[in-house]
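Next up: just one chain, as structure tokens, the form predicted alone.
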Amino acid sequence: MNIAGNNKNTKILMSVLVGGFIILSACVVICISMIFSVRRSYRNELTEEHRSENETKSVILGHLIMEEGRTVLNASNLLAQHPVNEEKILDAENYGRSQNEYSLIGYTDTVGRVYLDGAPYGEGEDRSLFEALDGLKYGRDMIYAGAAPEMIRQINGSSLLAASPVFFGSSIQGYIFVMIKCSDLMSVDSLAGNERLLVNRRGEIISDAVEDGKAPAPLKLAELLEERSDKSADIRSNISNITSAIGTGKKGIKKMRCADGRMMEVAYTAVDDVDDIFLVTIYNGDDMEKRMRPLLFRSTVACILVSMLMLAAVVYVWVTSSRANLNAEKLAYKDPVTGGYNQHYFREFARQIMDQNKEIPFMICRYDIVNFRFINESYGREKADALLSVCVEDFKKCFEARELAVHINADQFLAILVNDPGMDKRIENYRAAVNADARGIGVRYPIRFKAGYYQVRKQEKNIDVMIDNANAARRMLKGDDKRNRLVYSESIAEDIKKVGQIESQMQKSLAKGEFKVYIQGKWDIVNDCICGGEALVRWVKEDGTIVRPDEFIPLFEKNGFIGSLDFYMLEEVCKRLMDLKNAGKKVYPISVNQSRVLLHNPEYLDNVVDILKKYKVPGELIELEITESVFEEDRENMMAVLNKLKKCGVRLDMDDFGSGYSSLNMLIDVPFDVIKIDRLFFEDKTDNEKSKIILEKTVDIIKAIGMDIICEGVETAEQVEFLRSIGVRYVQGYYYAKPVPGEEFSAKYNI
């Protein structure tokens, strides 16, 4: 009986699973036909949208080309005014080149003499060029814009052109024209991505290749599509209607199938404004499927649900306990930023790697993007959070399974790697594969890592002790070009005692008066005298040791005391003042440099005028130092700030002009009395003319607007000549005075 109620339950057990088969099957046939169905839908998409897009490239590009030629059109204006003549011919050219981005843009006469950007060319006369332009057939003030003759890519290989000719009365003395390289073209910004190609109307594709001076027999577009493609009948078709369409001038796209079985799209559309040029585009199947990808997995991530929801009544316990599993796994493991995994995950996945690779060498590294801030300010959040994930998606890409890299916070990762030779190769495809990722989701911002690395040693355990080794090295680095990645050492180590010691001592030292106030001496070198000077810290130790300034400035910068320190600089100097005007001692100005952090306290203005008042200083005593990097953020509360500082009485300066990329804009934006011109702007200049000229010009021009200049970093008799010769009065440096304590400048100059 039990035996017969077992079978019953196994029939029916068994009636019930083949139902379930058969939904289960009518389910999945209609899931799939639904995926087909959506994928034909897209790929119609997609289509529309590739056409669409190489419509909108070929305005672009017939934009470019005509900006050419109505540079042409303007510099043959400018020639028909009068007869033409060397001279005039020269100075059209220039005229032109100053207006060409692409080429080389040239003119040629009825006699058979060329010139080219503002230079005769070639020896002798030859109408061969005059007569291949005289062959276009186009009248005044009218603009050829098409493919050049072969004389014309017989000089530079350019395939384009854009030519005009120049009347006087009504005769044409000669052709005006710029040669345009298909190649330079291609490669701006706008007209990037997918292969495009220009093709002319009869099918040939237009290169820039010159061979023996000639240029070699054009390729067919038919050719290349058939060489590409799977060569049946149906393609076959399609190619002769592809180049008959641009034989009429018709635009369109077509589907085809390459050689090995993959799908790819020819778009092809007239080039706006220029004669009988298409642009082709061709669409790589591989790509089209990748942006299909993800609508495809959605599907099938569906159909597969429904089968799991068919399979759940007879496994409900186990499909039940198994997604209890995986969401405890998920939220363990899992970085809700960009969805790969976290930090808990690497260290498991660290100590089991090594464990099973013990005589392979790993690296620890910790690692973040440089000027993150400023690309999460600029981008927007959501951008931001795209450029993590595509951090993690492409170390995926470009590393092994062996390697790993997880997301932490901000932009702070951890990876482990292979310390192979094949490392460093490896790190450089990663960060070009960011960068290319992040300008498809439309961060342009150069992407670059400030990484530290610690090299694991054999039986080391201590995944905790690694990863703070790292980040040790991480936080030693600045993030500029020259220095962004470093590996731990023991002098990375003694390094961070050291700043732990300087950061235990800093208010201490402070409060103690350990902070020396040291002045360099400005000097008046048309009158030969001290005009000023410049307020220096030096650290001078209780036991007479001395704290360099690059070794605890930028960390003051860092952790901020820096703040703190300015304000002790700026009452030093002013005590100072006061006490050498009470005791009838001829003062100077004094300059005092005010850090970043510093202008962006809220309250930095009230303590400048309470310093100012409790020591009755004159504003013009006091002069504020300020570099131009302070403006990189929050520009707007800088600007307030500093017209209220000028309300205050004291100058401000504008300290290291010419050391980076100084903007004239800040002269005429900001409220400077003083520009101090860095020593690099000028100490390589006397001997080279067009350096001096530019360096004269930019002190006129500061001069003009009843600006002060200060030419610091001067250390020889050459130096001061020059500068002397070029209309600056007042300088600091080695030569005149090196910094010394307060009271030694005031003992030789305050008398």
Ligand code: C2E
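Numbering follows the first chain given and starts at 1. All of these numbers come straight from a predicted model, not from anything done at the bench. What we label the rigid core is the largest C-alpha set whose atoms superpose within 1.5 Å from one form to the other. First, how it differs from the form predicted in complex with the named molecule.
Core-superposed comparison between the two forms: the Cα of Pro671 travels less than 2 Å. Here Leu723 does not count as shifted, since its C-alpha moves by less than 2 Å between the two forms after the core is aligned.
Once the cores line up, the CA of Asn419 ends up less than 2 angstroms apart between the two forms.
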Given for the second form:
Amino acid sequence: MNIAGNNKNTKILMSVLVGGFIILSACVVICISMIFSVRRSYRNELTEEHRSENETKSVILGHLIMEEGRTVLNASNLLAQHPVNEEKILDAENYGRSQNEYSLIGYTDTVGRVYLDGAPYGEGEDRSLFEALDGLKYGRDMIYAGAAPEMIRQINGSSLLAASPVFFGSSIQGYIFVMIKCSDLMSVDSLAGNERLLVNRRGEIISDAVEDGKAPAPLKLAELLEERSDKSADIRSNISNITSAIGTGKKGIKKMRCADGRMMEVAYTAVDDVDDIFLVTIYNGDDMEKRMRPLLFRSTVACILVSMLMLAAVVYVWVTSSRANLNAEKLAYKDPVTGGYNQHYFREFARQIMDQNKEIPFMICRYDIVNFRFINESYGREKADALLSVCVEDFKKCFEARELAVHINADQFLAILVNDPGMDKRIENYRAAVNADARGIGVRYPIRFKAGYYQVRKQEKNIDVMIDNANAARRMLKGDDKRNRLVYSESIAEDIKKVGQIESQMQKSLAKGEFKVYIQGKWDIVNDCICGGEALVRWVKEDGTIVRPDEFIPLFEKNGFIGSLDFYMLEEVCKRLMDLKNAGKKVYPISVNQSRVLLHNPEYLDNVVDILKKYKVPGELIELEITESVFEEDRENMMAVLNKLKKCGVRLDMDDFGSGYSSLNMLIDVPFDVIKIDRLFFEDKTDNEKSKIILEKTVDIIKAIGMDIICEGVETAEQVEFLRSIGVRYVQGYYYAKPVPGEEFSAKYNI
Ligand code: C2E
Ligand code: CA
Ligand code: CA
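The block above covers the form predicted alone; next, return the form predicted in complex with the named molecule.
Complete assembly follows, chain above in first position.
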């Protein structure tokens, strides 16, 4: 059955689990978004790096080209203001070569002669190169640096040119120039790496002419990019943004997606000091990915680790809390002795089962094992505990799923039963099963249960009241009761009320002297005279009602008040005897009943001695009546106590001999002076003759071992005659005297 508490715990566990997984998922989501944001910011960083790298490279490039510009300027200054001749041209070219070993330096004049590397170039005169150079735009310091005109590209394929006019006076007599191959420039160390292109303002890629001197058809940057891109509309607009930015001389960087899905970046910057030339660097996705990979790998590993740690934390919390829950449940619902459920579980169970089966009549039962203490002492605690487990286990076998028994404490059990016609049969089977299994574990003592039942009424809810009522019924059964079950009823409720009243009054009543000493005379039937008396308590209430001891002694024995009462009675009797003695009256021994509960009190002996001393009562005037049942428990100790009492000089009287399981053996061990034979012997029996024989022989034995005999409960002359005939001398009973108040007793017998 699912118990409410269980559900609650499972709910808590589930919320721990769900909460844990929500946190874990949040953590995973955060980790993933972290990875993406790291990737994004690293990308941005890379973009920034690419932008500035392209700018730096464009400065370097500008610087390299302008170096050529300055070379031609210096060379032109060498030639200026003199009529140029072949020798001078050679000097100037030599100068240029000394500055730059890999570019091709040349000169052309107005006539159309061309010198290249110090030698005349071409056949005859051709002014077209002069005119092409003349058409270029020279800056303030008379340098042109930039894309080469078609003519130059035809000469050696160079796509870049630095040129400067050579003046004579204020007129130009020729141009000196350096042809620079774009491919040479780009292979310079400081520009190497990545794909770099030079682009003019029209967006055409400036490239060297091929071997045969023919310039390739100018490839447009836009076309190149478009070819590589995924050709989406976005990309197209990006490309047109790049070309228009170049057209207006702006610099920048743009991202675009390649056909293979990777990203590429295109950075563009005007080359410093060089007209109309832009450096474009294409950073491809592969390189960027390669650079990002270690970082992404590290952050992914970190995220996975964090997630794993979180998962481990969730699992740990789950495992520990479910373990704690299990332990808590064990503590909350398990009985440590039997391993079965405990009464907390029982309450939840009973509540639910009654709720779910409103039409079924239930019984709540509180039961215990008769004489469990004996089993405990004889077989040891281990076996006694095993017996308790047997009781719980066998219940499961003999009863239905709707029925349950739990161990509460000591030998106490609590059960809920279905009150149907089969209930008695199940109880009987249970008792038989427990007895069989008890023998199985080596407990041969017959197991009997004492059970109080409470019939649950419809709509009744309070389990605690039901349990209390069942327990009240159980407590009404005494250990030696022939009955072993009792169903709670109104009369029990009444009795409980009475008990409550008695308990609330007893203390005060004792103080007020409401407990009175009554004395019943003992008779010497040989001399036909009084020979003593037995003190019997009566509770005389303020209103005059007299309560007999049977109504309160068992209760006082249970609640411990008997100790106070018995000492009170002993003291009262001692006082009386001494008062009488002091008054010169004749005194006879008076016997006082001593509860067996009292004898187990370690201070008992001292208290008795104190009282006797206090009133200076000679021991032989006091007889202590003790029932044989004191030997049921702790026999050795009881014998020691009795022997000590005997040494104090008091007489010991074994009360109610023959009422229980008397053993004649006991007479040997125990130092009794008088054996008081119980009135049971005189009750009408099926076979009176046999009883008489037994009584006669018992009397013989007791007399033979030197003990006195007194027979109580003697009511008729025939009984007296019979007792006389078998040699009994002392009797006590209504035939001679009824218990009367102490004063009345003294007055009547003048003692
Ligand atoms: P008990 O010690 O066996 O006392 C004898 C009981 O038998 C007394 O009942 C007495 O009134 C009754 N009785 C005497 N003669 C006859 C008779 O001929 N016929 C019948 N039917 N009964 C007779 P009582 O006074 O009601 O006492 C009952 C029991 O209460 C006592 O049984 C004793 O066990 C206990 N008791 C009485 N006073 C004290 C006391 O001061 N301390 C303790 N511990 N127990 C006491
Ligand atoms: Ca007695
Ligand atoms: Ca008696």
